[in-house]
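Let's start with one chain on its own, the form predicted on its own, as structure tokens.
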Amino acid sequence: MPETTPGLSAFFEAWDLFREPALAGAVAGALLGMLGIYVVLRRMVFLSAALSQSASLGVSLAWFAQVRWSVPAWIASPTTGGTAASLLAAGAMLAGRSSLSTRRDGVLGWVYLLGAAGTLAVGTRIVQEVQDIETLLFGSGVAVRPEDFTLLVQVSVVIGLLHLWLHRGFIQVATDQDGARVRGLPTRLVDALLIVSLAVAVSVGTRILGALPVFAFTVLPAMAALGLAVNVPQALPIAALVGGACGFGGYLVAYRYRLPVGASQTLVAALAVAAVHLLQRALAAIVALRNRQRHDHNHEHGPDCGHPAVPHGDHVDYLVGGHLHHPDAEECHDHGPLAGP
């Protein structure tokens, strides 16, 4: 007998039993968005890979350090070694920041692989939290407790009024750094703040939901949003919503279809981004369109017009686009596609 997929009435009767797994990717996912637009703006996206792989090693040491070494877990809490990882993290990328642009990358490729290949490692040595390991680096959880799920919310409300108050800051520097060093702007200043609190928001994120949908979150929808907005002031409330929208979105498609929740939550912002390139080539399609028939009416033929000439019958017709043109007096007649030979 064939597998039936669960219906969504069944999940929203079931709500109580979801909610807080659900809201915690719309929200991961909206603070994440637009933290985004900057990681995008600023060439930093594999930072934020970065980070969240900074973040597993340091949950992985955290439960380590309780399985094995009997700490308490007060004081070895895993949003504790994933927020102190990930901000050692982003102090080495500060650090480095004066260096050259290659001795930057070497140590970004550094954090990177010493969180993923350390979390795997750690991981091997408690096989009790194996699967919150599976969970912590590709996000295949499906609940998150109460507790996770109101600290994210703080933690999304603090960095959402930080950059709400210091946005413009945030934005020239990200446009034109050296535009605001000359405006007297404390650029470092800004790119410590900005890099805290993605450090801040990923460790917690990738606590919560997992490596993979942090990092997506933090890409995915800012690429959208950049391809949907006209400036970068408006483009930050619309990856902000492109991503609570597939954080929520994607839990809602994993439950239907029995997918693991981080990959069905990186899938969606991925067919977000798609879907906005389809529409940009439409509109540019379209854009394209109205210009050459305006161009067609407005356009007068004649010998140096530009379009070649095509004897028809006893006129001259003009070739346009495969058509061929003929005006008179008042207007200029489409005679049809040029006839092959």
Second form
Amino acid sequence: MPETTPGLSAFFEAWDLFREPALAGAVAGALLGMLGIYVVLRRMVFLSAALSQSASLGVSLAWFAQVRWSVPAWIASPTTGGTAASLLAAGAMLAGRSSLSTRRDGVLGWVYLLGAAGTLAVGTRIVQEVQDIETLLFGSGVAVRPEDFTLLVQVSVVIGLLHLWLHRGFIQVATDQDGARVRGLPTRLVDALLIVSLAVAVSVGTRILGALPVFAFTVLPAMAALGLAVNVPQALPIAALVGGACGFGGYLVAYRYRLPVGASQTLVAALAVAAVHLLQRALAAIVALRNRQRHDHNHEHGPDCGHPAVPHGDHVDYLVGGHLHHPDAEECHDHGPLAGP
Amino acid sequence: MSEELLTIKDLLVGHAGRPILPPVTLTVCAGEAWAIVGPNGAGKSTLLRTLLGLQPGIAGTMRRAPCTIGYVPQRHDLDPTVPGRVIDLVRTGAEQRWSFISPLFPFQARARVERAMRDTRVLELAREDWRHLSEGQKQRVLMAQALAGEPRLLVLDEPTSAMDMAAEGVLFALLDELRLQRGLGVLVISHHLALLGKHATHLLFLDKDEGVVRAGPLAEVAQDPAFVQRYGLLMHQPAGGHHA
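Instead of the form predicted on its own shown above, give the structure for the form predicted in complex with its partner chain, please.
Complete assembly follows, chain above in first position.
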């Protein structure tokens, strides 16, 4: 008998069951998507991968401590373990910060590999938790405990407000560190705040969703948003929206097609980036077509082309149909309508 | 006497505690335009980064007047993947020290941002994506960004690289105008000796290979045997009318 896939109406009929995990994907996607703008702008994509693997190791060690050493769960809770490990990793990265990008990349690689290999190694010592280890690495937010969801919302509100307040400082440090230092901004403090807030968000997200979707949410929504926004402040809420939509939409897709949740959320985010890229290409093609139509002349502009030459800033344009045309080696650009007196 | 904006005495610059140049001594006053010249790899950028506080000096003293410094980096230092309009880029230059913690600061700094854009003639480009501008326009936007902080000392790192000669001339003329209007001290790295001959008032000549550092008024350094040996008598148009 062929297997039937559940409809989305069944999903919303059982909303009480799915509310926490579906909303956890949306909240974590929004928070990590917003923070991911800084990760992508600073070309430190590997940072979030390293932090999420460190958080995985911390969670595994917490389980190990509970199973092997009978440490009470309220002391060695997975959330505490994940947060402590990712903060330690953030500290190592801040301490290993160097003007040499090779050194910085090396530290990131070291943290990532220690986290990934450590998680797998610890997993072999806590056989009864192996399923949880796999969930941790690849993500499967099928069920989220209410207290974990509450913690995620609290962390998201605090970090979101902090970033709303200080976003101009974070943007300066992420896009123009030298300029910010010359202007006297406290770049080290801002940098530390950024990495610590990222470490906390990643550790809580990893505990609930797993390392794979957390890594995806800190990279892919930001890529999509930076392709859509006109500036970085605008990219921040767009990335949060895209991340939230991918977290929730990924959960729906996983339910509908019986896929692992983490993989589904990651795929949805990757497809969002591809869709934005295609949209950009299409828009660029339309603009180029309109440009060609506006520039429908079978000659190259020059002193003798017949079009009036108009000085424009530090160069000369040619007036065609009320628009300033500026030729360069490859094509003719429309520099807009001629401004009035 | 003009206000002293930057005074360095026997400053040694280099990497990992190893100096790459002989000690440098100079004083930049308001209204002066200092050109830093020298062959590629002469230590110009290392000196500039040290003067800006981006890397520590090895020895010597450096005293800066309690004023803002405007820094115009090389254009290729800007990441072309970062979206932004001209107004966004210039606004970042207005942020100083802890101003970013005040939500009201963008409104308070509006007049400074507008003045900087007007003085550099980029006001009409405010809503344009800076990545689509010509090289000359980009450079003027970077100057507006530096001026938005109302600096007394303006430091520029090769502002005319990858520009044609006409655009270079326009930019140096604008720099002169800003210096005189605002009483700025200017420090600029450039390879364009003919233009520097017209627009600089002082020269700092560096040559790491020969271990040479010469600093002083343009006419004096341009006739120094070490300078003449490297560049010949290229700079035959000392800046008469451009002094503040």
